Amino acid sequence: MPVFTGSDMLTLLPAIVMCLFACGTLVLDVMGRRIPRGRRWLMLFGLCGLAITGVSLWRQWSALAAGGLSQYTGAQGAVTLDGLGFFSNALVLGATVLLFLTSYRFLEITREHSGEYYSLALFAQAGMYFMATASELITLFLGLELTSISFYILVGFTRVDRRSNEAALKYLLLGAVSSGFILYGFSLLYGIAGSTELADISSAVSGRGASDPFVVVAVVTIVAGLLFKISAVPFHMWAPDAYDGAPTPVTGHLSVASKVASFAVILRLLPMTLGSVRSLWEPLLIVAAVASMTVGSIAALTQHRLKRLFAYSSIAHAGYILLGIIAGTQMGLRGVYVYLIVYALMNLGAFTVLTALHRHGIAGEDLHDLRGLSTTRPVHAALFVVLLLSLAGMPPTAGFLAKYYIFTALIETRHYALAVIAAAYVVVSLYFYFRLVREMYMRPAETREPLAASLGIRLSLYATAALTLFIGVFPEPVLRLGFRISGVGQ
């Protein structure tokens, strides 16, 4: 029997492409430092790798569709191709493309090394590929660690900035603790099932039941580690510092791509693998969801640093997404998928604006840096307002649609108290998002320094804002495509 077959190659092809281009980027960086516009060639080389990755994902999806299969397990049972994996990897791929587009101008201003930056982003994406598709514990943990290590370095990438160094160190230390929790839970699951494959673990846990003490400890430790990955309360303490200290494009990528991949892990481990002991993990998610919405919304009220404000906003949004998992129905699952699409668009668009604010001599990280944006850059200001309205969940933007799905799922499952609490925090979020609108439209500009509005930044901003508005007004085409890829149906 061959160890490595053509089917295994198809299963692993996107990750192989990303790792090859990540290594190639480092080589090209060394060879091309004397070439004029070397940074641009590095970005274009990375975008080529992402394009080939997209083609390989499309080939995987086409192969399953042609065979009439809903999923396929390859690489000796280590990786499963299914709707959840395709959906998550498509979103992560889009987020990485926008990272490359928005980072070129940022790296020119900060004069940081481009080769390592783009290479680490590709390695992180390779790790997130395995996070979304792993069907056994060792592969899943390797994906988690490859992603985490890449982000630890990217958060501290601006080496001359002490805040960036401090943020990376805090993220590293707390991330190591969370990885320890997850690994301990995985070891207990392996002891229970005698196998690392998720299918075997699901059967073994179902046989033992929710009263088994080993199952209880395994579920609690795994949930604790996963809540850290999505920056949900009470494991959120790393997020404000990491978001604030990291380079702005990295912050946007971390807040979206890492969260999408982590929710893919949660969906695969909890409802799919540990669904038989739902009574154990559902109360933990309820507490985490309510606490995340509470802490995230209230803490954001007093923030003056923009990236810290969006960090707390991200914590609150993690709580809303958890509500869809808590609902546990088909509508709840659709709500999670819709929310992840919309969250990726509006958060990436918002951080694109913050990246544009970072120009020579101006950090662009404080609330007052937005003053007078409506007069100096009226188009940027108007599109930012669209994104903020969506983040708050106001019609006719995509954010309203995402919250509609979540609230509908909660009402269908009679989680009325959770629906009321979530609706109340929508009102709270209106205040801190409209503080930004007030600064842009009701405060005079403090500087006439032009924004760092490169072609990549403009493309990213226009695309995310336009899609946010389009999905809010005409949701059917995008939702049909998203549901078809994910396999949840309409």
The other form holds:
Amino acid sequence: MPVFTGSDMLTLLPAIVMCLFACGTLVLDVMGRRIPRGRRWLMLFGLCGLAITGVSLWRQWSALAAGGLSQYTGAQGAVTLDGLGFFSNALVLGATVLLFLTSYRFLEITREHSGEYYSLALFAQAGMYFMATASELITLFLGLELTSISFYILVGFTRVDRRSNEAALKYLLLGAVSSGFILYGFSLLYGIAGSTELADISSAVSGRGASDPFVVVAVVTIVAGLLFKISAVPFHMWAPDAYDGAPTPVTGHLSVASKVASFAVILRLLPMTLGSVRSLWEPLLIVAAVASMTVGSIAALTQHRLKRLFAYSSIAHAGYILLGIIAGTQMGLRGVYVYLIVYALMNLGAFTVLTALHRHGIAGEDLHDLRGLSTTRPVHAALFVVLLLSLAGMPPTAGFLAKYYIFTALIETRHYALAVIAAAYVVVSLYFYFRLVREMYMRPAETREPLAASLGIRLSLYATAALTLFIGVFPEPVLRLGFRISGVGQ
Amino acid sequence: MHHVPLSWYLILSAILFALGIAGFIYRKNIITVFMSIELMLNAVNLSFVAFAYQLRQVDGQIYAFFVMVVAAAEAAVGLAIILTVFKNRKTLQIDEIDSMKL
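Could you output the structure for the form predicted in complex with its partner chain, given that the previous block was the form predicted on its own?
And the full complex, kicking off with our chain again.
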């Protein structure tokens, strides 16, 4: 039997491409230090890598569609390509492209520009590939850690900045503990099933039932660790500090890509693998979802640091997405997918605006840095309003659609109390998003320094805002996509 | 021939894991906190190896090797981050690193 077959190549190709380009970026960085504008070529080289990754993902998808298969297993059962994996990888790929586009000017201004940045982003993306597609515990764990370790460094990338150091330290310590929790749960699952394959674990756990103490401890520790990764309350303490201290483009990437990939892990582990012991983890998720919406919405009211405000807002969004998993029906999962797409778009757009606020001599991280944006940069301000409306869940933007599906799924499954609580916090969140609009439109500008609006930043802002509006007005393509994935993934 | 039963290993692993959590919560020095995390990972390794021995498999032992590799990588990155923090602040006490408190 050949050790490495064509189907293995097909399943692993995107990750191989990402790792090769990540190493290539490092080598070129060393070689090209003296070339003028060398870093621009480095970024373009990274973008080439992302393009090739995109092509190889597309080839996987078409191979799957051509064979009429719902999933495709390779690397001796370690990696499974299915709707969930494709969905997460495509979204993460898009987020990384926007990261590259928005980072260039930011890194030039902070004088911390080097090839490691792009390389680490590519390694993180390779990690997230395995998070989304792993169907075996060792691969899943390695994917999680490759992602986390890359992000620890990216968060602390501005070495001279004390806040960035501190953010990296807090993220590292709490992230490592959460990995420890997940790992402890994995060890018990391995003991229960005698195998690291998720399929074996699924049948072993359903044989043991929800009253077995090993199953209980395993589920509780794994859920706790995963809630850490998506920064859900009560394991959210790291998020405001890490988001605040990290370089702004990295914050955006952390809040979108790593969250999407972590939700992919949650979807694969909880409903798909541990679905038979739903009675164990569902209450935990309900508590976490309600607490996340509460803490996220209330704490965001008083923040004056922009990235902290968005940290709390993304905690609240994590709560909403968890509601879709709690509902658990086809409609709920469809809601989760739609919500993740929309969340990625609007959050990336919002962080693009925050990145543009970072100018020479101006940190652009405080609420009053937005003052007068409507007069100095009317287009940026208007697009930011669109994104904020979407974050608050107002029609006709995409955010409304996402919340609509979650609420419908909750009502279908008779979770009336949860639906009412969630709706109440939508009203609260309107207030704190409106504070940003008020700063932009009702206060005079404090500085004449133009925004750091490079081509990349403008491109990613226009793209995300336009898509947010488009999905809000013509939801049909995204809904079909969500339906297709939730059908394929089951 | 006396065999140590599996449950003893698992209890020891749980105790070590709990000690790691306690150290993480109560210790004030960053290096000690970091060591507590390593203790948690080693507790996990113990239970993997114990299960692997019980099941007469190598999967669990291989898993333990991967955990060690990842722990080493994490330590390398972690110590580098701790070093930059120390350079900027001249302290390793966790309470004093709080420039972002509101």
